[in-house]
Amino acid sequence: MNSEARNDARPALRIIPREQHTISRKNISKAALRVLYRLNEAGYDAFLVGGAVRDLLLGGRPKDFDVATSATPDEVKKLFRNCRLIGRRFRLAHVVFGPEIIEVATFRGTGEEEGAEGERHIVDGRIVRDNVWGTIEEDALRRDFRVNAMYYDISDFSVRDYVGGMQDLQDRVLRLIGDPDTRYREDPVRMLRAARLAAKLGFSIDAPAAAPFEELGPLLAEAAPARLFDESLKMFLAGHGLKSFRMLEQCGLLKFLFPATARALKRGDEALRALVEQGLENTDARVAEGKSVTPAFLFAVLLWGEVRDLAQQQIARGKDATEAWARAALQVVGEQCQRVAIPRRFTFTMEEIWSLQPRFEQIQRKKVLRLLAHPRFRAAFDFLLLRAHESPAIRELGLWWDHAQQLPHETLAAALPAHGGGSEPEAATPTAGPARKRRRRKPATKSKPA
């Protein structure tokens, strides 16, 4: 976008009639349609907006549907009994239909006109509250990327494009609305959204939009850690995690979101990079197959390199191995949670996955059987398989444990040394042969008292 278009306070409106676009109401959720129709019938302007419009125009099937309207949040609440108002920074209405939530936002204004309704507070360039109501034209200018500023009009089924979003869809490029420096200072998380959307859509990022990343990336440290956790889930657990990760690296933003990961990868450990990328690829595959995924496993993958290196350093200095792993995990998780607020229920699982890794090397009967019965065994074993690139020994270890799980309990127990011995899998390779029967000893006869 040229500078004139960025600064134009009155964008040129392009109305794309129904016969010239691909959006069909069949692909819009029934809940969203109910909200749109009721607002429209009550005399308010109502539009489907943002990512749903973008994805529908690209032939996708959106999961979330957002609505923009001329009705205020209180007016929306009066229309829907199943509505709740949320947010202080951005006042929104959530209309709830069972598990589905339709987010309804009032048109945002620029706050520059006298008598504007609502309030806006900006601190050091950041918008800390934005509840100034305005027109749809102003609302379009308040959005982040041009491809996210198109509106589907339920009244005539047309698409309204105020800022050139349709052209960007055709060019497959992300362009910011407004001055990039100003827009990122208003909300630093927009930098992460640029990387995520580019990865998800297979778009490039406009050069002026990407230029401030290095300079303004440190501002992400001022974003709410809970918000960065949500953004991380969108990046890594929505089916395009590997592409998002590579885009974060390409844009130079990974070090601001996951500093420990960036440091570990900077040391040139190719096995670690293989582990991280394979973990992300496996997660994407599970999402594509409709299987469950957990943030705990993925965050354990991303932070493994730093945890492993710190633990090994402490062990080399004479620390007890169990304590070394616990301290390393505590240090890395503590640092990461200052950036991304990972809930304790996930960090606890991460720490267990890490602490179980050394136990895979202890091939002794009681320890093997105890580890197999551990509630986190499966997650820890999957993690061990990801570590196959670290060394041939780790690869053999993974094969050994894979085979061990397939054996009957008695067969495995009989094949393992009771104690001592080496930790190499070859020292106690389990076989599928029958377990050797133990000879029962006759109980000693007690002498009768005289």
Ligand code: ATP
Contents of the next structure:
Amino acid sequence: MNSEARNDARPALRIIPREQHTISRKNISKAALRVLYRLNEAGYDAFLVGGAVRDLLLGGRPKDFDVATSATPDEVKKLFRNCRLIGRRFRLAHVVFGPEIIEVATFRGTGEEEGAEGERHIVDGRIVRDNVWGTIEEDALRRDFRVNAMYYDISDFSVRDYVGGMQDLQDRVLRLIGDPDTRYREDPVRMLRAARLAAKLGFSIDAPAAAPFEELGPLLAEAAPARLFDESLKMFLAGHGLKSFRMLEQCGLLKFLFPATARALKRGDEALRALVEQGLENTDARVAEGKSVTPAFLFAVLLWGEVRDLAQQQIARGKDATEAWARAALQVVGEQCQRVAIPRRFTFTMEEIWSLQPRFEQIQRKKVLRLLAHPRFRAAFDFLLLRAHESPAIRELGLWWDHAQQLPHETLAAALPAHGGGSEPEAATPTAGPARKRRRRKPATKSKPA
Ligand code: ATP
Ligand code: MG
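Give me the form predicted together with the named molecule now, not the form predicted on its own.
What follows is the entire complex, opening with the chain shown before.
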């Protein structure tokens, strides 16, 4: 593309002065303000950019504050003692203030100008390295969505809108900058970002931006699995997991990221859908309350359907139950990690949560006490509660274990049968209350891993 053609395509810059927008410095983190002022005082251009500007204009609280500047990473480093340079694919500076990190990126260019500094690598249309410095206009054009390409100018507190982001905020729509096909080929993760941001903001995805999903979704297989893990956390553990999940499914992207989950859901297993949705809803509620959430639990939820079905198939064919569960877990985790690199410490916990499930069905003194003392009991029990949708028997089991945990150790031990797998849970619930309702029911006696 020659420079004239690019000029034609360039939208008119709109500068919105301080009195015509709602961004106030009191809603910007102190750390970000310090970085912006310091850069500006040193003679560089300095802007707050991206999601922070978007979220502030929407009246929300940004998750992080990113800065764009005319200073190169080395120049940024010279200005801040608390600064480290990171990234190869996309070199930038992190300025660290205690737990808060301000990401400072130098304006990126297209690399088409003479004497452009830095380097940019494109392989099969995909950007594998993007370190060419450029102007702020160019920087705006290489961003993904128009709502993500607005700049808050620390020198006069105005907002610069290069590509029509304000209009999209008003229309509550995500529009890509440039040709969707090209932009997704450059970086397929942008498709996931579309789904995630639509879910987070409650925006729609512009039809041309959504149209290529089916055809280009398979390109996600080439994205770095570690990056897809990070992206998955942003989708599912940032407080809008259920919406993200539904949006991914609706966009037809779930199958490229979590093939096993998509397959299991496609089999029309409504109990599984209920379990996944409930798991995500609980996670969202925990995030809203400021409680901790673990990726392991959520990934265990997402992959449960496939693990359970595989294990049960093996057991039906006469395989030893413990081995069947272990193999099923290995297979499902192995397949998933080729797409999304779930770190080992999490897959280990997932395997534990799954393998403890059949053990909830063994109501014998020693086994019950051992399970209660298991370090992963709590997570596995929470998981069992989610499985209540699978059958009335599992719901009963959940109630039984809920009750068992509340009994003093000796009372519970005395009430439990020493042997035999067919004992009824109520034998161990000497008190009235929830146990009454269970009188006539037996716990499910399904698989019994040795
Ligand atoms: P969040 O609310 O999750 O932080 P965000 O839009 O701020 O959303 P970040 O990952 O923090 O997302 O990215 C900051 C900004 O960098 C984006 O707003 C966008 O302008 C730009 N950006 C991020 N990822 C891409 C990408 N894959 N392609 C082009 N631009 C991107
Ligand atoms: Mg951000």
